[in-house]
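Next up is one chain by itself, shown in structure tokens, the form predicted on its own.
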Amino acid sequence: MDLSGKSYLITGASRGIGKAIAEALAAAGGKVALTARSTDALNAVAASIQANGGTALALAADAVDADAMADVLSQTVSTFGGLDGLVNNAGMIDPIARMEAADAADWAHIFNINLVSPVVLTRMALPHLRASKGALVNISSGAAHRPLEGWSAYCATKAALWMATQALHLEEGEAIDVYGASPGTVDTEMQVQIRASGVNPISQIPRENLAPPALPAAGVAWLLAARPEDLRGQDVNVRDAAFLQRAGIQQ
């Protein structure tokens, strides 16, 4: 992959899959703007990328603060001269609880994080992505397509994000390339929460059976580089063996 001269904005980039996506894009020559709430963690990721010869810009912000995210986008475009790709990765899983026990305010909060914030940022980024004939990846989940006990809020938000991804492809597919990407079960902080909950079979998966974040990140980077026409508007399982073979990614 050669992404030299291309610029990308990744949300939730201070750790886990978002961090790994930023590292993969930068390793291929892309200029990456990283955003998340944690200033220290974000600066550490950017410094590591720069130490390895990459170009990274750390822009701490809360994903649900539309004004702050507008500033992040503005700084990204002004620093890099445009925007070639957006990865909406920021997300959360709480509340892990049966629907009867989950607080309504917690439901509202997870919808703001997992659905509203990526939609708002996408709306703001569209003029720049249209100008560059760029690409967008929404990080999806298998939970978008099947219910899991205790994950009613998370499943509902991911299903809604998947519908928003399809709608965006329908409306903007002639101008930009839109993809969903499902990473599968990955060794991240979210999985620590899941295992601690002891709820549903996902919490019982041994840590050693979880994929490293670099594996799905390589798949997302390939989507942004190769821009496969047949996968546009799809929820791509970036851990699928056939996909990994096609992308030339080794497990």
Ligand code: NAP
Second form
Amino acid sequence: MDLSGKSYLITGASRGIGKAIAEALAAAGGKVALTARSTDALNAVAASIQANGGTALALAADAVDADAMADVLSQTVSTFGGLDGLVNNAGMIDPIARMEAADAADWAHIFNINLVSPVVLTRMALPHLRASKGALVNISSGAAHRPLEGWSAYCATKAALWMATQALHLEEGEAIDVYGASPGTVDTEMQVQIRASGVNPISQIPRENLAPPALPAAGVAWLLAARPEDLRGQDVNVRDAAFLQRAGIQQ
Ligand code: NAP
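For comparison with the form predicted on its own, kindly provide the form predicted in complex with this ligand.
Up next: the whole complex, starting with the chain shown before.
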């Protein structure tokens, strides 16, 4: 995989799956801009990528702050000379609660983070992605397709993001390559929160059965490098055995 000269913006890159995607893209020679709220964590990820010979830019911002995200995008494009790929990865799980107990403001907030923010960033990034004939990956979830008790808000956001991914592919598929990518259950802070809740079968999965973030990250990096035509507009299960074999990824 050679991504030399290509530039990527990854949201939610301060930890977990987003951090691993940034590391995978940088290891293949891509220039990566990392964004999330946690300045120290972002700087540490960028420093580690640079220490390994990669090119990384840490740009702290809250995903719901459209002006700050516009600035993140503009700094990415001006520093790297364009944008070849956007990974909308930042996400949250709360409120974990039965629908009758969940607060309306919490529902609105998770929709802002998991749906509206990636859509707003996508809209801003489109001119740059069209110019580079670039690619976009929205990080999806099995929860987009499977209702889970206590996760009505999360499942609804991921189903909505998946619909937005498909609509974007219809609208922009001639100009850019659009993918959804489902990472499976992965050993991150989000799963710590899920285990602590004790709600629904996902919280009962032992930590040792969760995948390391590097595994789905390798799949996302492959999508951005190989740009498979048959998977455009699909919600790609990057943990599927046939996919892993095709991408040459060892489990
Ligand atoms: P995580 O460890 O909790 O990381 C979430 C990332 O999103 C962090 O970098 C966080 O950074 C960022 N983020 C959250 N709120 C933000 C905000 N308001 N503004 C900017 N950045 C924000 O979760 P993860 O497991 O890596 O999840 C990454 C993606 O994978 C999510 O979309 C999630 O839904 C999806 N996913 C995860 C799993 C799993 O098993 N882990 C399964 C299916 C799908 P800051 O806190 O520094 O802002």
